[in-house]
Structure formats: structure tokens, C-alpha cells
Amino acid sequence: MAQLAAVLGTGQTHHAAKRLDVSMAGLCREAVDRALIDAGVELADIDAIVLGKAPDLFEGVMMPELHLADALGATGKPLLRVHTAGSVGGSTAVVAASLVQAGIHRRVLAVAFEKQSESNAMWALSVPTPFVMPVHAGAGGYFAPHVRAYIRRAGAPEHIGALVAVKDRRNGARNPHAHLRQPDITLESVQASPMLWDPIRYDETCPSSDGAAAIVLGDETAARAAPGNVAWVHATAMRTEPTSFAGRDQVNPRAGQEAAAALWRQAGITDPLRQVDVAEIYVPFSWFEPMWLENLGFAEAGQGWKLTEAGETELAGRLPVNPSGGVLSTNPIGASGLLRFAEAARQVQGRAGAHQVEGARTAVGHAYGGGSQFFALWVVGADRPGD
């Protein structure tokens, strides 16, 4: 029988386009130290470390785990690196949780980072790679046709993407760790920003950020010893599919649907829109909010944009989405998924500060990566599973 697992503490850096004040090791340690303090433990109490990192080409440093082991406190302990492209932060949390749930370790530290200023992810995603489908023009160039297909299929009005951008950037202004904080952003200013990849405009696009995140996970004994509220892990799920194959639905990938179905089943959730209080969803381009609302089962196919337009995904709505500001406000790629998972935990712990959703008891964290082919999810709750 699986052990229970809980998030004991979380930590994250402040994020910026260039963190010139720290090295990669210093960036990771900043998040680790904050997570340890939040969990009320020291590095000596940690049994294993799981490190998440996006493709090495993004920074030009091969296998950074080799030189980061000491800074992460992994000397003499198990250190495992996870890599699932942009979803890696979420996968890192799921792998760390599984080590606790399997009874292998009592406390596990999950860390993820990206120092985009050290290289150029746009370039890394644009160079021809043998035997791989060309992306060209970075991630936006790859995903823009999927957004156009969604708009055509769902009949969504063109202002939906701008609505999401305004919401997330205003939410980000409440988050002291966010990279972009724009309390005065408006629908008109988003719609007037330059078109990058039709229909994706500049203000509907995630920034390039330097940053890191860390969480401490523990078993039930560790949870009971924690000094503050913990976030209990109620369910986790990961699914994968190839980047391309005949008949693939790029707008509503099957792997995402199946991951969500497994997650809700494991958590005992039959009506996600009614039973989930807050969602941290991986939205690097604003139109992915309605697309993922449908993929995850919060709305029927073609109906997700109506939740956005009705204001249901705002802080006071039925399902607040990305109260932290999400990926649209902060995007250290390797850490972005772990940030979603950590922010979900902070919501049910009641520690989200100015972007706290009142009364949040159940939250979902979501990450996707590659060509919408890797999916990682978890449900965390204020209540112990089974109580």
C-alpha cells in the first residue's frame, strides 16, 4: 500500500530576465534554502534530491547536475535528474512524491531551475536538428497554428487571449516573486501590442526568466512533525505521446486528456469545475488557458473560452486559474512546472499572501512540455486523504 505524501514547505527565487547576481548553483540554493526554512528542516534531514531541468541546449551546459550536486546538498545522498522538456518541473515533483509514497525515503527535496540569460532558448528551439520535426521561430512559431485551429474549431472571439493576459499579469502584480508585474495592463494595451506569431501578440506571450523553485516532500510522520500546515498529495499523473503522428489532435492532445482522467479518478473527483478550488495551469501563451480547461475536463470541447469570457477564471471566479500570475508572468522554463505545483500547495496551505484564493482546500498543479506531448499533474489538499 502506498504511503501518504505531503508538501512540507516550498521556496522560490525572485525572478528576472537576468539574475547576474548569482550563478546557477546560487540560484538553486536560494530556492532550496527558502524551502527548507518553510518546511522547518535542514539539509541533514533530507534523504534524497530530485533535480529538474529543461533541455541542456537552452543554457549550453551539459549535465549541470554534475557540478550542482554540492550546492544542492546531495553529497553522500541519492541525486536523480528528471527531464521531460517544459513539463519537467511538474514531473520532478511527481517523481519526488513517488519516492516518498513508495516508502523509499522519508523526506525528499525537489528542485528545478532555468537560467535563460546564460543562453537563448529561442535559438535552441529554432536550429535544425537531425531526425526531428522542425520547429522554426521558437515555441511560439510551433504553437501558433494550434491556437488558430482552436479558434476556428471553438468559434472563440479574438479577445479571449487578451483577457487571459490581462488577468494573469494583474495576478502577477500581487506576487512578490513574479518576473512581470503589470497592475495597470488593459485589454486595449494587450490588443495594441505587436503581433509575434499570428494570433499571438507580444503581451500574450511568456517572458524569458532566470529562476528556481524547490519543495520539500515528506511522509505522514514527517508531515505530522512539520511546524505548519502541509499540503497533502491526493493524486498524481503523468502521460506522454509522440510529437507527431497521423491523426494526432494538436489542440486537445490525448495524453493530456488521459492524464487528467487518471488524476481525477485517483483523487475521487467527479466534477472538477465544482470540486477544485484553484488551478495553476501551464499557460505560456494566453490562448492555452481555454485550450487546457477543455483538455483537463473543466469544460466540454469548444466551451473553455466561455469560462474565461465570463470571468470564471479570475480570482473571484468559480475556478481561479493562475492566481500567482502563472507562466505568463514568470517563466524559468525548467522550473515553471514546479512553480505551478508549489503555488497549488501554497494555496491549500493558506500561505499564498496577496494572491491567496479565499477558502482554497483543493488545488491542481499542471505542466506540459515538448510539442504538447508530456503532461504532469497533481491534486493537493488541505485535508489528509481519507479523512
Given for the second form:
Amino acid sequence: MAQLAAVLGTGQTHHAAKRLDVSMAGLCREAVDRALIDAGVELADIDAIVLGKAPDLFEGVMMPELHLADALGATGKPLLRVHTAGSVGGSTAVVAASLVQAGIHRRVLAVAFEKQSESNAMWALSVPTPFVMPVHAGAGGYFAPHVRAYIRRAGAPEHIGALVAVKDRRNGARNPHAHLRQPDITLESVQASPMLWDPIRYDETCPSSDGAAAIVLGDETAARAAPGNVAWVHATAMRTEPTSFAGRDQVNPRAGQEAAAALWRQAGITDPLRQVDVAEIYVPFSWFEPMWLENLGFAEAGQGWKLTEAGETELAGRLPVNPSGGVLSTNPIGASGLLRFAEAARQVQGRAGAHQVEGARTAVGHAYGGGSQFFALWVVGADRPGD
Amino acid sequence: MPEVAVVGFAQSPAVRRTSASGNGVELLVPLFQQVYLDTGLSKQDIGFWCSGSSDYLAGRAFSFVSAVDAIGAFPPISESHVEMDAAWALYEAWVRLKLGEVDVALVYGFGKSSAGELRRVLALQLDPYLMTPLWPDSVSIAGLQARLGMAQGRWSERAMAEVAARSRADARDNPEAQLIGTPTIEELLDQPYLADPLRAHDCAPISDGAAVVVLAAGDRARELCPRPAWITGLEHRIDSGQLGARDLTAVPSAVAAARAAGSDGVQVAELHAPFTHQEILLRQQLGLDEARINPSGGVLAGNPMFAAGLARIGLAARHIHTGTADRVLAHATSGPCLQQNLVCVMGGED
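Form predicted on its own done, so how does the form predicted together with the partner chain look?
Full complex below, order starting with the chain above.
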């Protein structure tokens, strides 16, 4: 890349099932204002805005960035609207970073939101279309067979998913922004929760949240002017494959493997488990933690669940995964990816508060979407690349 | 920073209705074949893919996901999507090429307006709390803009009809055009109003269609195209989404984009003006008195939503490719009353 880019600041809303106290504009602005304060800049310092969100049918508004232009501070400026399904929050950060890396802008604001209470995501996912498999059971019904296939293929014990749920919800209790905060959750309580889509239980699923996230990215000059630590962007990657074709591996998709390989190569990382200090991975259903640990190359195929079972993904483990509580604690769909990217940045900036991983210097943000077919990733570090 | 050029372009015929699905696959596959044939490229040569489309136009969530099937995206590809006209997808691809990691990008856009009632669908782009519940449709809103300009003496119904007549006459040489003909101004002015002061000829037709543009960087562009259309300026801006908060007879976002892109001295301009008065407004605001406007017939001769802006860039680039111009401008718009605007200025090397 031509220029270096860094995260100058991040912001996110309070997340809840229904944020009836704010409009979409108010929701976005809550995250934007916090990010600007965190970055020590004002809207006037922002050269361009990139907005991400998942399908417009989730709010019932076509291209909401148009009516949000004023609230986003975009009026008179360039505004891009990214939509890459569930990976969109990650893609939004990647596109914003590329605008800085290409030397086009000095400071770019990435914003992502979802106000799911405005509409009904299950309905939006279930519009009947000819020749397309309907997802009337929602995302959980779609992904449950993939999880079942993983359990069989890896020979994983049935309680691994519940372990992830307990860890992420307890982590979420340390995060004042999290939607679900359940410090007292236990393995037994998760296993006693209703089975929704076998083998996925109620407590192993993400909530439906209203929320927004924002990141201010800047070039080297802007990074030097930032009041606090910045998170340098060391690598970004995006990969796509089709939803379905004969022989497709939905459990360990090749697009995810290739995105990760490109990411590690760009970041100069040869042993991810050793060299990465913390990972914010898109885990909307608990079992996706071990699945993505393998897909990303943190573990060999079939071995990811062993890291989870050994407690290595807990806050004090070898590779803390989702110290923020992750998607299992907070899921404004379009913003969930940007939250992962922002939380990764906060960790290496040393600003993660009660869910800070001690001494974190290299972090990964990850998002996926569609039928496990769109992947967006970045590596951020406390050290300037090349130093 | 490598220079980037348009080296390939294809668009489907704009038609009132296709039997193709809303996900664009049937529209896109022949266009991919066409640009592969024209450039000698194959799927494996494309380093980055980017598309523009709208779920609301297709009437379903994730319509762009199925469009990926048109590519044959395995092994996996590097790809992105904007929920905008694909002219903005071209912008994202241009940034990616500027980074120097890949040297060829393919951009596509598709829209099947016939899947719904377009003027009502577009009402969903307005402020959902205060405006959409009133269901002001896109043609009626444009009518308010046209009336404002007439009240200021900026244009007349006759001047608008002249734009329509010129567009349809020019479109006779455009094999992808939907509306062609040689109506007289009097014939047009005899027609009834659709949304006073707009008549049917003042409004772009409702079209299904798709467009594909291939971008390449540096020497790769020279290999692929005898006369690449080098992008010398590519800028976009947005104005307020509150219709009452902006002067609808001005387009500050288009003016700022054109100024930043360096629009002086262009010989041809392909303007994305879905209404006759908007072409006049853009011409006035961008100072395009010297340029030939919309020799393709413009979107008044065919307006595939979410592909039409990208097609302006492809059509303008063709003038460089064929040597009929040395410096051209393409414009794309989005949102009600020209709210969001992109300007792409291109030139030949020799």
C-alpha cells in the first residue's frame, strides 16, 4: 500500500433490543460523536464518510444514507454506502482504510449501524424469490446444519458451544456498551436453555440489537496529531465465493481461508496463534468460534474446539477471543463487523477498559456474511508498520 | 500512484421489462462475455470486482449475493458491493487500483425497475419519519424542482421538450436505447402532464438493464486497449437529504465534484439527468456550454437504475477509445432531485 493508515479513535452506542429514544440519525450520531471525541477531531476535520449496513429491508428504508447525510456530517463531502451482507461492518472499515492508504483523503469516518427494531429481520430474510432457497427459519436455521457438520467432522464434544456462550456473555458483562450483560451465566444454564435449531440452543445465539459503531481513520500526519495511542492498520483482506455449488465446504469455506492467508502474508505474520494477542471474531452462534479459529489458521482443521475447551480463548488465555462479549452479546447486524474491527483497535490502543487484554499489541478484527461466503479482516497493531 | 483507465465497456439494451431475475445474473453473463472478448481478459485476470445495485429495486434482501453467481466466483475472488449506482462501485475499484495491489478491476451494475412501481419505490429513499409516510413519489418531487426553476426563469416547458427531442434523435445511433424518434416540439408540448409541469417525455423511461466497465492501471491498460480512457479526475459529493433544507435549483455537490475533478475543456459530457429540466440545470451549473451533451441520448433514452450512472462513464470513455474526443466528462446521480453526484473526467494520452 502507498500510505499508512491508523485508527485515531472509535465510538459505539449503547446497544439494546429497541432504542426507542433515538431515530436512525440519533443512533448514528451517538457513535459518530463518541468516535470524534476519542480521536480528538471534529466533523470539519473529516474528508469523507463511508457508511455500512446490512439489507435496507432491515429498517424498511431504501438507501438510508441519503436521508442521513446531514446527521452523518456528510453534506458537501463524499459519502460511500457499502453493503456486503453480514461482513459489511468489516468491509466498511476496509474501504475507509483504502481511501487513506491510496492517499486520497487524510481523515475518513467509517460508520455502521442497524436499527433492527424498525423492522423485522426474520421477515426481511424470508421474502420468497423464485429459484432461491428460502431462509424462513432465519439465520440460525440456515447455519445449524453447518454446525452439526462441524461437530461430526471434528469429533467435538457437545458442550463446546455452551462454553463459548458462557465466556462471551461473561466478557460482555465487563463491557458497559454490551446489549446482553450476564455475569452469572453458567454452563448448566446455557445447556438448560431451549433448543432452537439443533444443536444451537437459545443462549448460544446472538441477540437482535439496535446499535451503531464509528471509527476515525487517518494518515500518518493525522496519526501524529492524534491525542492518544493510535492503532496502525497492518493488513486488510476481503474475499467472496458463491452461496452454493456442488462440493462447497460451508464448514471451512475456502474464501475465509484465502482471506486469512492474504491477511497474514500482508501483516508479516507466520504463526497467528503466537503472534496475535487478541481476536475479535464474528461469532453469531457459539460454535462459530472453533469453526473460525480453524478457518483463520489459529488451529489446524478439526482442532479449534480444543483451544476453546482448554480455556485458551478466555480473557487470560493464550488467544483471548471476543473480550468485548462479541456478537453473542451485541448484534446490530450491519454494525457488528465494525464493532469487531473497533474493539480490535481499542485493544491495541489500550482503551478497552474492563475487558482490556493485558499487553495487547497485535489484534485481529473479523467479519463474515451471507451463507459464510463474504469475509472481511484486518490486523491492527500498536506499532507502526515497519518499526 | 498508478494511473487508471477505462479499457472496456458493455451494456445491455435498456428495455421496459425483461424476464430476467431481479438478481441480475441473466443480464450480466452476456456482458461479462462481451468485455472478455473485447479485452482478451479472462475471469482469472480480474484482481478486484465491485458492483452496485439495490435490494429495494429487486424487492428482496441480499439481491447482490445471487449476482455473484454470474461471475463464477470460485476459486474465491476479491470483491465488494455498494448499495448505490455502480458509478460509485467504479470509484471503490479505482481506489483499489490506485493502491497498486491489483492492475485490473471489473465493475458492474444492474437494475430491474419492472419488478415494482419505480416512482413509489423511490419514495422509500426519503426521510422515513417525516416524508415517506406522505408517499411523495419521485416524479412528483422532480416536478416540484422543475416548477421552481421555471418560476425563476431558468428553463421553460419548451426548453425541456427540446432536450427530450434532441435525446430521442441522438439515441437513433445507440443500439441499446429504449426510446428513439424524431418528435416535433409541438407534438411533445401537446401531450398531457404526468406531474405538472412534467410530461412523459420529460421523464426517463422505466428500464431494466445492466452495465459493465473494466478498469486497468498503468501499462496493463495500454496492453488491453489501443487508446485507454485515462481517468484524470474522479470525485463525488452529497447534498442534504432534507428537500426543504436545500435550494433545489442548485446542485452544489455536482459543482464541487466537477471543480475538483477538473471539468474545464471537456468536449463530450454524458450527464445522468433522469428529467429534462435536470439536464438543463446540470449544464448551467457545471458550465458545459462548449461540450456536446449526451450524444448517446442520455438516460432519457434508457435508464436502468443502478447501472445508468456507470453506463455514462462507459459511454463517455468510448469517445476516447474511438478517438472522437480527447477529453470527456461523465456524471452519475443518486437520490431525489440530484442529491448525490459523481463526476468522472477522462482523457486520451496522445
